[in-house]
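Here's a solo chain for you in structure tokens, the form predicted on its own.
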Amino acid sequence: MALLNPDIQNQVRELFADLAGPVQIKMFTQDFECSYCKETRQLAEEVAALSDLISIEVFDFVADKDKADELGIDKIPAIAIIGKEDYGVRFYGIPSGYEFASLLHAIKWAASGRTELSAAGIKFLQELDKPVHMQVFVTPTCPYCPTSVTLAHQMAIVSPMVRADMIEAQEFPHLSMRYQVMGVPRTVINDVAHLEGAAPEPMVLDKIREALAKS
């Protein structure tokens, strides 16, 4: 049974149609899948059949593990979203519910590598000489947390030296705990930073010049 009905698909193609370029998907799983490994795969695959420009590969964690550290997957369900280049845009558990949202929002944004941020927010990425690592913590049923989450992916594609992580806060409660998730979003920047709620572009740059200072 699809997990996206007629009319989503439709929806998802009308947004595809103008794709600037192609775009992989690659997703990790394994023979043992994990919890909402089938129905990540499944989604990640109903997405990449609605666009000639869109391609998938899926990989087994364990069985490809050279390909899963080339990535810097740590851990599945996992989704990286490559344009013309790798630009660090990873999904950890299922990108549903809201989520689905920044899901097509990465894979149109790779394509094209452009964003939508600020020129000055641009500017400072850009001259990045130490790396930032952005884990955005979600649920599905969290409204507020696909901008967080499209936020911290554009920058990941503004900078070679940003990598931008969605996490599913329930799929990986051993991460909720080290970072001490009590609510969603949560964005974590070089473990040494957070912040807390849907915040401007603004204020995630202070953070991460935070972050570099204390890292």
Given for the second form:
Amino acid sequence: MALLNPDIQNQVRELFADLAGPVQIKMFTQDFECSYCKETRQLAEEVAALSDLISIEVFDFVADKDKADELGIDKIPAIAIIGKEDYGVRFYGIPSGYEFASLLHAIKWAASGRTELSAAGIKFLQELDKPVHMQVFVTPTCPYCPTSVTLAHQMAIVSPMVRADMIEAQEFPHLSMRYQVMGVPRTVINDVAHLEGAAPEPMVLDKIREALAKS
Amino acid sequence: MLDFKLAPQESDAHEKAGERIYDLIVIGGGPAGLTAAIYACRARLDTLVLAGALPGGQPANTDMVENYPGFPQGVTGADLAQLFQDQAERFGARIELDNVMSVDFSSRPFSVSTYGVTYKGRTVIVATGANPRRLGVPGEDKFYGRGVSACATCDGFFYQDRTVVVVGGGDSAIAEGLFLTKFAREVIVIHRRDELRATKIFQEQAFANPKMRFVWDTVVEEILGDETVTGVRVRNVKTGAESVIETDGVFIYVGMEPATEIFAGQLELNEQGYVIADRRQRTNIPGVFAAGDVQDPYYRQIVIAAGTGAVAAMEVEKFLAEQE
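Given the form predicted on its own above, what does the protein look like in the form predicted together with its partner chain?
The next block holds the full complex; its first chain is the one shown before.
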């Protein structure tokens, strides 16, 4: 049975009608599919089917270890959204509930390579000379979370130095423990700085500055 | 069960200032704002909704809504919010997920500015709603988002088999407390009075729930913990006795504060900060109307917010007709 009902499929198809370019979805699961791996794969396949511009490849996390390493995939289920280049946009865990909107946003932005960040923000991000890794912890029932996820993903798109992961906290309890996630959204930057709540762009940029000063 | 929510995607945030004058700008995307948009769009008014980062308003953040007419089995807050939005969009409302940073109501058309964009409207409906009030005690800021929360649907998961405290005794406190019993081992409700203010049906459910425990006549004085929340220091308001209650998390539902900061000095507010509006939802500025919780210190119900949104939109239509 399809995960996406016909109504949602139509809306997404409409939304994808003006995609600016091709997008590749690289999905990682494994032979014996993990909790939500099957659903995440199915979701990725269903989304890819809604536009001729979207292609999908499914990899086995174990058998295709080289590919996983190349894309920096270290846990599953994982989805990498790749446009003209690999911008570093990742989803770990299923982008369901409110996070489905984050997935659609990521595809749209990866297709064009353009975002809605401010000019000043883009300039700062493009001038970064050190890597920035943003991990945004979410739950699918959190209405504030896509704000943080989409902001982080946009930052990854404009800057080759930035990688941004959505992490569905319930599927990766060890990471939630490690980063002391007790509320979402929680954005962890380079393991040294963190931000609670759906913060606006300037506040996230300040956090990146803080993280870079610490690392 | 998995579900998939679509947020409005289209954004035209780079619209040049002053290029287009809307008949109506609605500030706020909750039940009041979206109902106003439904009515205004059906009256063929050119309508922009600036919905903030989270469309749907407070219901989007509510587990189940059981008192909104037309849904005999109840409806999730998120679904209801989405339905409001779908209905407004069906009639042509343009909804932007943008926060309003400032307004200028000194001359018409009115100016409403978000981060980087200024929109112009011949009329405005203020429907910014209310935000959860904080306790204002030590430890609250330090642990906000890390053990202190106002969103049980977001954060309930992190309290599996743990103990949580819910502060408050109204509908939100009890409804969200009941929701938290799905995860937590124990939910301790700390309330400053000796009885709940929540609707009777919530009270019955709460008292019947073996995971719920009540601490009466008590206020929270401090949230304790080093790296994570370990407890709350409380004081009994009748005896003055202080004690510590151990807990892993604190959910605060002690009422709401109207979101009126950006209107101070322009709109007349009452001493609690609510916008003063008359029965026709008019504010002190002709052409600026208010609807929903931002002007309602008493009821704060979805159905009432929607009702005042409809009134405001009908008054906007009348106002614009009189201007011509």
